[in-house]
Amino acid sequence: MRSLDIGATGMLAQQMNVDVISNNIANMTTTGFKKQRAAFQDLIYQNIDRPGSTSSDAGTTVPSGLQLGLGVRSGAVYRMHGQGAIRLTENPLDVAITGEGFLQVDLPSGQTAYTRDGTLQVNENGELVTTQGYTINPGITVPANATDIDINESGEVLVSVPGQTAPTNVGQLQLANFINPVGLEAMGDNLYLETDASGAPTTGNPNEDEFGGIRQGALEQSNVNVVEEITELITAQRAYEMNSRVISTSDEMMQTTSQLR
């Protein structure tokens, strides 16, 4: 019966969609964090009787045919790079980015990757660092004797040294921008790459162009609504009920079919 076989692909994808909300969920305090969505597709079909063949010497032609779909299959599972609320922490290195853009992260590869997470230190040469200890691009030092870091809406590093009155620009923020962010490969610890769907990146200052602008002593939170997963989470579990149950049901038929006499 086609109905097991159906049935099962329909339970193996609605257990992938439970692994991705269950993984939204876990994140849902994570910084800078974007939430995932599962996409299905249909299986392909048996053309029993194919629409539009004909059906008679006459020419006539059949108007709908026959087919039988053979289930569901996981299809795609995307990211939703929306903003995520801020969340002010004080912090003079903690910096969220409001609007478009990824600050640019030096890997010890040497390839560059990117990130929304604006939790930045300073290591043991006074560089902008994430904290995995990766280097800012482009690389930005703060002075051992500085007093007062500040970073504007537009990126610019001012520092206050002693014996200056006005502060000293250390460094410029930069932020790369995608046009398809969906296509960025997420590596873990906060960190995508650049991907052949993602495109190239473009570079500019915040609070230019596309790109949005920087907001210090503040971090952007994940953009995960525990409600919208938890309703998620139940229309999943009872999908996969539903497909348990089609199994149940065709094991029954079958029984009552091999018990004919």
The other form holds:
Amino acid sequence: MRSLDIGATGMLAQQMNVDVISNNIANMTTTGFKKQRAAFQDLIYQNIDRPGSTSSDAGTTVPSGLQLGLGVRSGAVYRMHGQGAIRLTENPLDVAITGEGFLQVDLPSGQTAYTRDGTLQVNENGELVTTQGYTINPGITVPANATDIDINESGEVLVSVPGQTAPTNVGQLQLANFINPVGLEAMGDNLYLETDASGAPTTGNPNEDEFGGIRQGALEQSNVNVVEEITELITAQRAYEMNSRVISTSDEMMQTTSQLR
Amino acid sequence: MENSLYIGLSKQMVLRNHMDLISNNIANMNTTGYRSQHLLFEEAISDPRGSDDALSYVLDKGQYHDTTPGSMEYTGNQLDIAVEGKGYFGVRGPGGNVMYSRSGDMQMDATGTLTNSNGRPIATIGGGNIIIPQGSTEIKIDENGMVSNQNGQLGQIMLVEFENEQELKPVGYNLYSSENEGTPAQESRIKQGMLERSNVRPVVEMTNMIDTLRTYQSLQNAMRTENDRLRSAIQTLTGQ
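Next, give the form predicted in complex with its partner chain, keeping in mind that what was shown is the form predicted alone.
Full complex below, order starting with the chain above.
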């Protein structure tokens, strides 16, 4: 019976759905995390009675035919890049991006990664780095004697140095944006890599063109909506159960057949 | 004399196909743009010995898909589209022929070509593909399917309507094929940032499934009774 296998494809798909949802819930409080969704596709069809085949000598044809689908497959898991809520932290090195754009990060391998996580820190050389210690690109060095750091909406980093009345501009935070951010490859640690599907990055200063602004002393929370995830989880779990019912029903039908005497 | 056995058997064969169809619907409960399918039964009359009583067998002659729109889900992705109304958008299938779909989770490939989630190019009214140039910042898709970026229009997604939607044959991967080309959409509109969920109604499918199983079992019982009747007839007639 095909329905046994079809039920199994349904259970596999829903299991993957639950995996994706649980990852979203686990990253509920991860800074800058973007939730994911599993997308499914129907499998190929088997023609039992071909549509358009002749049904009589007079040339009449079968209008719709009988085509049995063979189940479901998981097509893609894609990311939803909606804005997360902004939470105030009052930490001068925390920055949140309000709107489009990613901060650029230099990986030890020489590649550039992209992130929405603005938890910046200063390393031993005074450079602005991410929580992993990777420098941000373009690099910004804060003088050792700086007493105050101010990052304005357009990403200019201004420091107050003792003995000077006016703050000094030590650099400019730049953002990168992609035509299709859904196509970015997640590499963990809140970092993304450019792919063919994402397109090449366009860089620019915050608050210019399509780029979002920078908000100092705040962090972007994940865009996971817990209520939505829980309802999705319930749907996935019930769908899983219904698919298992398909299997037990098919089993019962086969059992009925085997009792034929 | 064995007719009743064969009538029961004909229905059982149909019920098995029905069960396959129901399980495919349940498996695709969360498939974007999927439309639930239902079986059409037909009565096949047979009159084997010219007797007065015609015998009705059951045949599964075809199937149809439920064309009620599925619920719309807001995703906010620039490359997600949903079709409002009875239209379908075109996807270039293998060999260049156009197939139709309602599952609008579109993507972009390495060359910037707009594709469906399976990597097949989205068909345009002009015949070419829609290519999103490097450096595009914001993609807008209007109600008629015109795709544009900040510098202007890039191409129009082929959106067609069919007088008889049952002409569309599902081929898998959320695509339908049709021999008829369809007419340019009049009443359908494209909504950007939305996706259409499947229109499978789990309650209906579960009820159908239980019904299928019970009918199958009761037919089995009827066949068993008939078998017992035949046996006792033979026993009585042969005097054993």
